[in-house]
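Consider the single chain below, provided in structure tokens and representing the form predicted alone.
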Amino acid sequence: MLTIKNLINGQSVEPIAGNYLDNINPATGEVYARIPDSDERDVDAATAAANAAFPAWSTTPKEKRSAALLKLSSLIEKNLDKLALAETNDQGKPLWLSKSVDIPRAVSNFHFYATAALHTHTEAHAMEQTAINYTLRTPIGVAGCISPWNLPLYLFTWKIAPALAAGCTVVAKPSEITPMTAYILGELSIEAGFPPGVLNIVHGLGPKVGMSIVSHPQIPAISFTGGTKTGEIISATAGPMFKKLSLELGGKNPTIVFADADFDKTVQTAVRSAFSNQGEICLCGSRLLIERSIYEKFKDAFVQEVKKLKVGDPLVEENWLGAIASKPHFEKILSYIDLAKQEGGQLLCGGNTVTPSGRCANGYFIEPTVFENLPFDCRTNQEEIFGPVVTLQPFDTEEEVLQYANSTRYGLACSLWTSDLSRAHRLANQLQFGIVWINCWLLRDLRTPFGGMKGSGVGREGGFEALNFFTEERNVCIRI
């Protein structure tokens, strides 16, 4: 059985407690590894060695920063079937999507960073003959990552691949529940040359290192992505200590469908947004609001294909879904099946466990399931199930899709599906969405910003708002 340890100082060592949790293979419900149960010792440990290394690594020339990340972007991209494997063994994803988007996502995620950190300017601004200002931008410190277990290497890496190519050092923690990938990207860091206590990770439960990261008075800046409550904790905690917070938090996406969109397209993507990664993608599309006059012709295409859709051994090609990632999210999304079968909503497909043969008899697996005739304001509609559960309701205006839509707490993305090019940009001006798709779903530019409204966060990832969020901005004027 294999035993993962911290990242601390460019070492592998164990927790200083010697303590180590469970980790579990979805698919089959068994032990296959150990992470350690780190507290706050290994915390602080990780940030003292971030911090001594912090004056090296943030004056390190831009170029020679950006040659150690496109190093390790080589290397993810080298190592990707050994770490698409490893990550469907800790997520239960299909082999398929992790060998398709999680690992190639995080190999463009170091390399975009490696080089945009090449391309950042400030800004002057002259004040006639009086004097001139000038802006510099300063790396912030020590950052602190904190991911979540959906989209493992792909969000890690989202969150230190900025950091360290802003000239910040990282204490980083992965999800306890998805740890495997963070380990490898550790080995491979120190493979890549990068200096030691520039990247460390710490393993273990959330409450006791990732609150130990937030709380930590020698981390200015916590970058976090997870759910819409622990958002809420932490936010509590390190705002009275003024740190720097990015927090990309949860959605309850709407898909809206006009009768004049392309129905064959629409249909086709309405059940990959629904139903991608076992629906555990924050951008999931769980609320389809499609309008009334082709309701019933869209309800049917769509759950047709929804009924095609394999569900079983993530190992298997052609098996769409895989494994939900744990016990504990398991039993939460059947929890909200029964839920709506309670708010009287009707069953349209799945809304079952299921039992694959072989070695996955003990994994935990759920049909994609589709309901109907619940209210826009139920639970069932207002809350994050993230899991394969959708609901369809239909919609005879704009002033009432609007209402629909924008009535949750959330407010991450949505896509909207019409021909109508003045109906699309008046929608998406009045659409309460960080992102709105039209015409596509997750079609990301990583340039552009990333992040949600209301409960779905604060801040933006991506392109320069994120190299700029683990800087601190300087205004120099010089008097002529």
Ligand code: NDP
Given for the second form:
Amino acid sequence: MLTIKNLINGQSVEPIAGNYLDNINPATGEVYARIPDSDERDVDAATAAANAAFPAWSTTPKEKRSAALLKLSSLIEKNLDKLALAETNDQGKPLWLSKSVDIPRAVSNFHFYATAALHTHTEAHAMEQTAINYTLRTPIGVAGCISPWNLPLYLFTWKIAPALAAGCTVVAKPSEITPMTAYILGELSIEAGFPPGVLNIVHGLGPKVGMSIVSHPQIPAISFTGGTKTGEIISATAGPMFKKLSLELGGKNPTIVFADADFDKTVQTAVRSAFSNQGEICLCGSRLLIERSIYEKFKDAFVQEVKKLKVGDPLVEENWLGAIASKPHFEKILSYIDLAKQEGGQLLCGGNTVTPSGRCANGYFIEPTVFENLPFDCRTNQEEIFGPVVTLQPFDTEEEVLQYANSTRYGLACSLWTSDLSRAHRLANQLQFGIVWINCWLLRDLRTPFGGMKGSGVGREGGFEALNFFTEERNVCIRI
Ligand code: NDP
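We have the form predicted alone; now please give the form predicted in complex with the ligand.
Expanding to the full complex; the earlier chain stays at the top.
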């Protein structure tokens, strides 16, 4: 059985305590690898290595740092098949999705930040005859990067790439549920020639390894993606230490459909937005709000499309949904299906577990599930389920749909469908979400600010925002 190791100071090392956790393939329910159950001593060692590497890495010319990142990007691309299979075995998502989205995006993340770092600029503020101010941005130090299990390599590299490009050294922790591609990335970083200590990866549990990173006095910046509850715990620890914090948290995203929308395109995209990656994308649209005049027609077409989606072995090309990432999460989703029924929800399709024959008989599979007849303020419509469960609700007016859409504690993303550009613009201004997609979903330009409002997070990733996050900004004022 494969044993994953930590990457500390350019070496693959065992956890100091010698303890390991099981790594389970959620499509088969089988343990197939061991993961370090690291603790604060491993984080201390990684932080010491990152601190020692910082002076040289932060002063390396950015062209050289860029070249190292580009090399790593090419190595990820070269190993796409291996990484995609590892991602699918770890996470449960269909292999076609790992190949077409997750791993290509990791390639792009490194490529994007390798080149973005060459195009940074700083501002100057002239005070006429008196003085000139200019802004200095210098790498902040050792960056702590913590990422979740839903898009493992995609989100891990979305943090690491800007941190390294900005000149920081990194101590990173992937989710212990999906550590494999982070482990392979560590090996590739050695092959790419990163100096020892520049990138350190410590595997293990959130409350142990994650918290040791968050509370470490020599890590001044924390970039975290995960649940809102964990974000609260991280804020409570890092806030009083005055660390820089970027928090990308949960969502309960609405898909808003007006009667004048392109019907077929809206149905197709709403299905994709609801069930891609088994609904385990923070940006998935899980609340469909539909103008009453087309509600019945839309419902019928939507449910008909959902019933066509095949669930099963993620290695089989025709399956559109794979396995749920872990047993606890599988059970959590099933408990929400029960809750929706208790709250009076009418089940339109799905609602059951799936037991494929053959190698996936013990995996964690759930049918794509659609409910209607639930009020906007019930728990099913307010809490993040993060699985293949969505609700349909009719609305009559713009005011009503705004109230429904904005009613949750979250504010990550919204997808709005209409052919009335004035309405789209009017509502985009009033929808409390960090991202508003009009007549599309998950259309991403890496230069744009990415992040949520309200309980969906603090700060923005993407573009120069992420590079700036990993720097300390100072004003220099010269009297003339
Ligand atoms: P968690 O918050 O449980 O975990 C995220 C990461 O934090 C994991 O690596 C986890 O480790 C670690 N962690 C857990 N507890 C602590 C702690 N006390 N201190 C430090 N680190 C800790 O989220 P999930 O992994 O369950 O991911 C799903 C969530 O992520 C959903 O809410 C989803 O919406 C959100 N998400 C947000 C995105 C965004 O961009 N806004 C994008 C993708 C997901 P371990 O796994 O070992 O517990």
